[in-house]
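First comes one chain, alone, set out as structure tokens in the form predicted alone.
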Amino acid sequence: MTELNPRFWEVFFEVYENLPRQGPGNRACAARALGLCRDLPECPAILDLGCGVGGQTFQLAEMTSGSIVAVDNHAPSIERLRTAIARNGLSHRVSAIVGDMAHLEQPLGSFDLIWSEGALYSIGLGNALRVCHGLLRPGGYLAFTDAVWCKESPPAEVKAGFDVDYPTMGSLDDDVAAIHDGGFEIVGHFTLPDEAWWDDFYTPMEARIARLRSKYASDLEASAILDQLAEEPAMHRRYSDFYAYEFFVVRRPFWIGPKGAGTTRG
């Protein structure tokens, strides 16, 4: 993703907004992460940050009885999500708003669970953790995925690809340190399996790109952008052992013990 001009984003969203998910993940992984949040209220207040068009939002609505506020900074995605919310009869439980996750207007300490799949990095992980810490009630959970390096010295092609979007991407140990620095306790974490990259993300992405190639056959600029986008799943086929997505479930402690050590107390 090097040509970040308006035409690039036009084609980008034409691809991504029509996918079941806008990043790696699936229902099985979401259910596993949610299962780590063992003592949520019966009807938790949930905030879905970087919701896109709501693939995981609807899964959260299926798997919980809570209310959900879904936030994304891309207005067309939110409009699409609002239409789907109404179509699915969920307007009484799910609301979608346009917002910047770095400057949210929700009251502090108002959520039992914050959910974010592949989005916190966009404002810097450390900053995002501080924002989430403030929005959670004591004892509240944050469940999020983040890209991490699995090996040192990745191939230049891989490093360049991630540097465009996530130049501060670190290792699993780096994320663990950031989580502790952000005042959270780690409940658990696991690596997304390869099917979480393909079933609802890269496979439909490649199919969508193939359909758009016919539409843009005589448009050289759009065709070049489709070539750029197609490089992402192609790179994953070649180099997936160098990086991964990790699903973290962490908790804001109920109180702060001596010397700032977080301690969860039920």
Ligand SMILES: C[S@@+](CC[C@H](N)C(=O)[O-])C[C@H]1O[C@@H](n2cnc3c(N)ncnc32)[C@H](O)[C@@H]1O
The other form holds:
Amino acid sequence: MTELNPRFWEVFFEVYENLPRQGPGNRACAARALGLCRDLPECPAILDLGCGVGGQTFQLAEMTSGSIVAVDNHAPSIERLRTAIARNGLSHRVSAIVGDMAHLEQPLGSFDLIWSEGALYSIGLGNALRVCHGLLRPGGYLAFTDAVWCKESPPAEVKAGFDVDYPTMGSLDDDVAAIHDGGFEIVGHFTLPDEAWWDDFYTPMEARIARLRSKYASDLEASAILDQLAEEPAMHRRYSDFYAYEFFVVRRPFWIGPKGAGTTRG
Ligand SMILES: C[S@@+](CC[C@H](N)C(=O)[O-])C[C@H]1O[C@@H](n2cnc3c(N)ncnc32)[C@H](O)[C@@H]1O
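Can you return the structure of this protein in the form predicted together with the named molecule rather than the form predicted alone?
And the full complex, kicking off with our chain again.
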């Protein structure tokens, strides 16, 4: 089964778009990370990169009085999010746009807070940090999660699972080095607890896959894709000691420019 197969993506999104969120994380962790952003303005300008269907976008809308621009390059997720924004009466301060986080047209230095759960890796962490540095005002915060290896030499099955999506995934120390290289100060970081993988992500994912198995009972190709997608939570049950999601809260310093070209666009 190749992931270049269009049928793979059709079934993939049929599973993922119906979940409360498209990656690990929960409200408690978002609140903890937001709490580390100590001197945000009362109504911060927030950019949510790789927002998916907006799981954390709504948490940010609830926990702040800020204006939020949520960006994702998958148009159907943005359509779904726009509908939910309108339904929740948040259109006056939350907007959702289809865009590539590597090439955004927002003015440089215009955000107080950039939020990104499980998405920066998509354009390479170093590149993403450079983009975010440019979009933040001096003193602005970047709160993001990233997958990291916790042990050397993970089993081949786990390594292969991550290699598909995130071949350059490193250790916590590698991320810390990338953050410093990107010209940021680290405010704090913590590891997502196991429930942040399950409550809003893997548990609903397994339920969704189970429902779709009935729908596709006589469709061998779709059933094989569901088997493949079911491997991710199953792998987490077996091997979660080998990797983690780390929540980083970092800050663009007031007093110094980035190393390299951080004031330019990606
Ligand atoms: C693992 S999901 C996380 C979604 C959401 N932040 C959450 O935690 O529920 C990663 C998201 O990043 C989006 N994405 C990937 N590459 C992107 C890019 N270059 N620009 C914008 N969004 C991107 C994907 O479409 C997907 O919705």
